[in-house]
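A single chain comes next, written as structure tokens; it is the form predicted on its own.
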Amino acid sequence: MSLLEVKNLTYIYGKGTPFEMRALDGVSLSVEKGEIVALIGHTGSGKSTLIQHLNALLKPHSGQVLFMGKDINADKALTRSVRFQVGLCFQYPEYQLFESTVYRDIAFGPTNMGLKEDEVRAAVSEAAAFVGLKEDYFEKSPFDLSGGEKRRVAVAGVMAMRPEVLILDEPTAGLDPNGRRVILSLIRNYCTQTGKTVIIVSHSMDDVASLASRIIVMNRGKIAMDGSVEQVFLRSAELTKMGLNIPQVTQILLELKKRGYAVNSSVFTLEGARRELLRVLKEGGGAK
């Protein structure tokens, strides 16, 4: 039994009106415990609509979403429970901060779960540690923090509910390069330490290549590809037709290969490219 499963999911915006649009069209997929899955696709491909179905913010017009084998829309009690088990952090989540202190913001979810005060504090401390925030921050106003720190507070607020699945919509959007590296490192460490499942929605192919173990490509409301990072990025021509790119380092290696350098272009991360270029230099694989 998969942790999270989508069966023949269809959703239509403006159903029954002249503006009817089929955002999801018979989508089926499954996600296993411990996976880091990247969901990519051009604007309007159905990504955001899909993730809002995964914790019942939207209900399908047909099809099912199953969490641990149970239809999450079967009854209100189950739906409420799943919203804590499948945590969704929207794009630019720092704009959704509203409490007077960092502690209260992170504690909002656990408190609404009905946890006792000591359990809430433990959950807040754990989540803050995952995102690299010391307890010195707890009594600060979240509005006095930097953009990257606000992002970490917002992510911690979802982590504090200890969801089985953490969904992050564009987690590095708007951050500078250092902020991006920090967030990606924190997500990676979170997965390693907890064994939880993470789904990220991203337009950054470099982020996807450095973090994900699997990529699902959405196009026109359907799943166009589903495979490992290598399996998906090797289909660069098809991705380009869908308005998507491959990682920048891969583009550079492909260009070097065109110019006669004996490089392996099936490399998708900066560290992998560094090792490949060092190998070529050591072996004397210059342009011919």
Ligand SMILES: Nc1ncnc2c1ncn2[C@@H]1O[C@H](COP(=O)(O)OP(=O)(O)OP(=O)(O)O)[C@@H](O)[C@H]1O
Contents of the next structure:
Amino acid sequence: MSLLEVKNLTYIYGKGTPFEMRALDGVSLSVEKGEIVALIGHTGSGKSTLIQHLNALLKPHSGQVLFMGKDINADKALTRSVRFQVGLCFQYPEYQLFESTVYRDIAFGPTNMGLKEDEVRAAVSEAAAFVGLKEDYFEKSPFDLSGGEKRRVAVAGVMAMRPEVLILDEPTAGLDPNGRRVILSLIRNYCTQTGKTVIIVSHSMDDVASLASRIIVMNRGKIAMDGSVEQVFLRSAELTKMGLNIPQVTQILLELKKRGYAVNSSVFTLEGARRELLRVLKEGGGAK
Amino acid sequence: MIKDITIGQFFPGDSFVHKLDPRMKLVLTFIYIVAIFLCQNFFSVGLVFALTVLCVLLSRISPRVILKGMKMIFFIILFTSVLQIFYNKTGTTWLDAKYFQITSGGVFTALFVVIRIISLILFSSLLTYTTSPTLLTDAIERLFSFLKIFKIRVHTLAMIMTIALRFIPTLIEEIDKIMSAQKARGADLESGGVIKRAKALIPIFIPLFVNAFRRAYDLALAMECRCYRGSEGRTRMRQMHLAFRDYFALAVTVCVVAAIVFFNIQFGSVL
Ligand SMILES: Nc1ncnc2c1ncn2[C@@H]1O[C@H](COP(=O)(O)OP(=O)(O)OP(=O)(O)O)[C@@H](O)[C@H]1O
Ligand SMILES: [Mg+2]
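Given the form predicted on its own above, what does the protein look like in the form predicted together with this ligand?
After this comes the whole thing, all chains and molecules, with the earlier chain placed first.
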């Protein structure tokens, strides 16, 4: 039994109006415990729509979403408990902060779960540590923080519910390179420390390559590819057709290969590329 | 969902009704609303209703949309007609239970009032269904520009209205998004008593207001960067011209108003 299973999901925005829009069309997938899945796709391909089904914020027009084998839309109590077990962090989550202090904002989720005060405090501290927020931030107003810090508070607000599955919608959108790096390494830390399942939506292939173990590519409301990082990035021609890229380092290696250097182009991270290039250089600069 | 509200929405198209000059549409809508209140019997109200239906058909807006808009006022209609039926005790008695009577007079007045309300809502929503908000405020600005002589800043008011209308869909979308985000953190918006529900709105409205102010600052800055300084010396990108169809629509309206007055005199009042 998979942890999370989506069966033949279809969703139409504005059903019954002139503005009908088929955002999801027969999507099926399953996610196992401990996986780190990246969901990529062109703007408007239905990624955000899909993930909102995973915690029953949207109800499918046809198809099912199963969490630990149970249909999450079957009854209200189950839906509510799934909201805590499948933690969803929206795109630009900093615009949803509302409390008077950082602590209270992070505590919103755990409090809604009905935890006792000391349990809430423990959950908040743990989540704040995951996103690298020091305790002296707790009494500040979330509106006085920088953009990147707000983002971290918002992510912590979801982590504090200790969800089985953490879903992040474009966690690095709109951040500067440094902010992106920080957020990504925090997520990586979270994964290794908790071993929980993480689904991350992203536009950036470089981010995805360094983080995920599996990639799901969406195109026009359908799943176009689903496989390991290597399997997906080897199909670069198809990706380009969908308006997507492969990681920049892979592009460089492919270009080198085209010019006759004996490099292995199925390398997707900066570190891997460095090693590969050093190896080739050591072996005499490759065959020209 | 909040998005399902269709009253006040605009549905693009190129029908006869869409193409009418917005100033003319505004004036004619006003005349019709007055005309609907002038109606005193079934002949005149029937005429207005037939014309309303004709305009809806001409606009080629899907009946589904229209019905959805009507759903909103269903309870108003129900309430008014029930009230009329029990309140009015004229004419022959059709049903005489101990505590209430249903009379022909009551039923007729109820029917009459309902037709009037439906025509009224249909006609005024047709205006927004077929005119884009920018055109509409543009038309309002021009029609009322004579108020300038009373030192009323018509342009400023119109601009405020344009911006407000422009941001309604944005705000609705934003409410939807914030609600989803807070629900994802376990906010319970659907159960509990009045006080609990009111409290549950805090996590929705605070971010909404914060974002609205942020957006207002951004917009003001962007407008200033493009040297916006009110109506002074501002020319228009879109000139409005009255065409044959506008005069035609006006002529039809004049005829209908004349007919209503004639029917009123000829057949008396049912009220
Ligand atoms: N609330 C909505 N009402 C109507 N249509 C919508 C709504 N939300 C999304 N859509 C449409 O559904 C399609 C899928 O949108 P979705 O937000 O899932 O895309 P996405 O893959 O997350 O894109 P992005 O990368 O830009 O975030 C889009 O074509 C969009 O226009
Ligand atoms: Mg999205």
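The structure displayed is predicted, hence computed values, not measured ones. Numbering follows the first chain given and starts at 1. The term rigid core refers to the maximal set of C-alpha atoms that superpose within 1.5 Å between the two forms.
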field: Rigid-core-fitted C-alpha displacement of Pro18 between these two forms (angstrom)
entry: 3.0
